[in-house]
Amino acid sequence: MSYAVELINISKSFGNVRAVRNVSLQIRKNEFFSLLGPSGCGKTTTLRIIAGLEEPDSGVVKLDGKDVTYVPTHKRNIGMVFQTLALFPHMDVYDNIAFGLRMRNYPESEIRKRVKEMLEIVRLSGLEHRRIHQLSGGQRQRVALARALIVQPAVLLLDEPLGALDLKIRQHMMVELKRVQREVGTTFIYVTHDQSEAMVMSDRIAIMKDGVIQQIGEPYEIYMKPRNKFVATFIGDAINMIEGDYLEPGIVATSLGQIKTIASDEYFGKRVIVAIRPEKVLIGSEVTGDVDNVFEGTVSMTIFRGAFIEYRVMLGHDIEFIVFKPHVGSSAPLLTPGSSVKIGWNRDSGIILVE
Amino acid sequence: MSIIDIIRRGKKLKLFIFIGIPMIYLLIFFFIPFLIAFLYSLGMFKQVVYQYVFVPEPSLEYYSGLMKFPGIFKSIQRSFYYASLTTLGTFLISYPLTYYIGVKLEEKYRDLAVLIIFTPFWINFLLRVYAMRFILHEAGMINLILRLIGIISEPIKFLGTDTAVIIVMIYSYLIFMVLPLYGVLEKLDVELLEAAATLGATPFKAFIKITLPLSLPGILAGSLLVFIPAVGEFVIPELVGGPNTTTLGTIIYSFFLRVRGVTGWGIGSAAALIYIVLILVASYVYMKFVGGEVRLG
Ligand SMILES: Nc1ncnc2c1ncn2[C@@H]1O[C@H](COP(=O)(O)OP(=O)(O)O)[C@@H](O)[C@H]1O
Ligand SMILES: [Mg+2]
């Protein structure tokens, strides 16, 4: 089976800005694939190259196994939801959604039927004769989605479609998008700078920085096994890091002393970073005698975050650890700032990163 | 309290400044002269030596006088013919031009490009029209070029013909079409065209379904700005035309400034009123026809 979308060594520069560098991607059919990275990292450019709105300087674009690198946009079977939505201001909801079918010369009776179905899928029934400026942000979002989906594209490209929405609506739309994707069974390529959006919706995520793909993987994999410091910090709420030298198997020498880690020859003799997710750090009475790494610290801040408690713990003078503790069923009093506390983690909770 | 504060506080004063003053201006310089011309055309206002006399009974004498004027209907027809071709010509030249500048050209060069289109219009209107006379003359540039490349052997006589009048009118009215078109095309969101392409629209279809409807307000404004004054044009037919290029404008002009007197002004006013009525009807029909399509979000 061929891939829905395949990019082979794609590069694109604007003047002396190298927006996309040697990007290769293989996106499977019916996959919800996210391109995640900070603003300016080349996500939109990559998406526009897939859509044919931008021509790559080098490399090959394949859709469903066919080389389309020089095929114009209107002949590629893709749909796109633009960051600005780009709804047609001179048409109502119905005409916006019907546009793609009209371009394909469908009979009006068929168009009416399909638009009606699509309005149900995106839950906009009854609004077909509203003008675009009479809709709320979330409704416009749905119109853009419906307009792109109605032509049953092989691939739907979405460029930060939820960026402009309020948090609550955004969370709601994330679930909706996932539902729609399952309902229509189409490959989605979703561009975002928001790691939580990507984590919630994606089957796989590609993380980009400065035009280069840093890592591709499932959300779990990327979270648990980030390949470098950038990915580790970009994904997840927070991560604790300590620099050191990997001198002996399973031991990193740091300013805090020796830290026990998993053993791997590939780091031997290198400067590495040991990274630990805040929820993997044990604190207070959880730190028992058989924990691999134990350190004494001072609580510098206690933050009630709702679903969990965040502690900031100073180890030595300049290393601050972030610790997340769920409080379900625990009636233990909060640790107060200023109190001494033990923290620790087991060697398999630590991730070893090279810069 | 300073005068600024007084203005700021007084709601009525503000209303007066922003609405009242323009209204008074329009009243004095537009509606009252219009009323005077209207009364003149009906013979209700007359100058006797140095006194103006109001005659309370309207008569259609000047209108019938105008209708009996030889070639009047032909001239009215010609005015509309010139104005229509001028509107069409300015549109056909301006649209591709402003599309290129407003949509395709890099943003930083746009103002410069518009400025360049404007440069000829910094020169006095009469000078420009005279320059066009030289260009169109039998010994002028156009004939010279045509002869040099061997298309013609005898010079073509442009001056005095409809062609000369229309060419010069298109040239003179061009910016009135360029500006409103540039206004809408410069604001055109190119992403809408890209969106259309992702939905399967060829560039041509995207143009018909997106670009054209979104530029309708500009087309409407531009064509009214060109058409209305072009119907009343009298200088260009006088300067580059001849006996066969008489328009409604030149008739009004000659009644007011050549015939003069009570009769000249009376018939001139009647012609001016007919002009206004025809323009109103034409604009109304046009706006109903094209303007009905204009719906903007
Ligand atoms: N049309 C363009 N002209 C010049 N530079 C561009 C253009 N499009 C994008 N860039 C540059 O390319 C880089 C990547 O841009 P983009 O793909 O839009 O990033 P992202 O979508 O990840 O924020 C940025 O530095 C941006 O300034
Ligand atoms: Mg972007």
Given for the second form:
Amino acid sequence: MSYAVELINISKSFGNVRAVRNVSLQIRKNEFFSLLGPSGCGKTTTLRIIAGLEEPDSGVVKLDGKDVTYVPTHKRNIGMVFQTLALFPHMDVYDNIAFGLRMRNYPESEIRKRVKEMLEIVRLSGLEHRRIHQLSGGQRQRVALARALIVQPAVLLLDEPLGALDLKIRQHMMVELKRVQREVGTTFIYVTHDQSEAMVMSDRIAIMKDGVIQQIGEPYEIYMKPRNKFVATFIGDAINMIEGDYLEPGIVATSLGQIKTIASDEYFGKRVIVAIRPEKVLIGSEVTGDVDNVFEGTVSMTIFRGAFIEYRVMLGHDIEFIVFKPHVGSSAPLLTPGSSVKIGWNRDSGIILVE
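Next up, can you give the form predicted on its own of this protein, since the form predicted together with its partner chain came first?
There are no partners or other molecules in what follows, just the one chain.
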């Protein structure tokens, strides 16, 4: 199988700092693939190596099955969109989008046709004669996207292009980017530190830490089956964790008592973490006799989140559980701080992790 992009044991250091460590990954054609992680994790360096803006110290970069490790950027058939956008302020929307085709000496008739098509795809028809300063932030993003896509690159690289936008525009642009990628069918490789961007847009995500890929998978897989503690805490709004010892099949001994769970034999005899997403935790009247794990606690905080209520519940002296309870259609009164309450979860809701 020929991948759009393949990295084989890529490493890169800057002085004593190892930015990327033996990174290997395969990105499929027409895939929306995100590199996600905190600042300094190596995701932008990885993107720049794919672009040819940095040479790896070791390893191989392939585009469409061909070794391009030392091929210059302008010969790689890639497009790039960065946070700064670098649009030409003295040109209108039409000329900005047409720029790449003109540099390649396309005839004006072909340029007009392709620009018109691209304006429709990014939903800027009718704005072709606007100057850049007359556009909103989201419209400028679309111009930059159209300018990069009009030359029909095999791969489009995007380095945190939504970072400068406010929340509402950013949320709208996430959906727009996903729509455009589906419509044009180009492979997108997207770098971000914002998990919501990666989760909304991506077919698959690679999570990085300290230059190392921690996990690659579809958003649902990474959320529901994180490979380690870092991934579990980095993805999602919150997660509850209790340390314990996996001493017998299906049982983890913790400071709260025994927790029933589902785990493979590889964890037997090890110190593990039982992790439970807040939306998987039952509370109050939801906790019935057939719930596998039930504990008594005290509500320490009640937070209204719009679509759900967030409860903070103290179990014992030092373990605080977060519970997300949808309230739409519920007539039950809110639990107030100081209330005694039962919480619980079923054994298949727990995720077993190691450090």
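For clarity, a rigid core is taken as the largest C-alpha set superposing within 1.5 Å between two forms. Because the structure is a prediction, the values reported are computed rather than measured. Numbering follows the first chain given and starts at 1.
The chain shifts as two rigid parts between the two forms, and M91 rides on the other part from V212. The angle of turn of the smaller rigid part against the larger, between the two forms and from C-alpha superpositions, comes to 13 degrees. Its Cα shifted by 4.8 Å between the two forms, H133 is reported here after superposition on the rigid core. After superposition on the rigid core, the Cα atom of A98 is displaced by 2.8 Å between the two forms.
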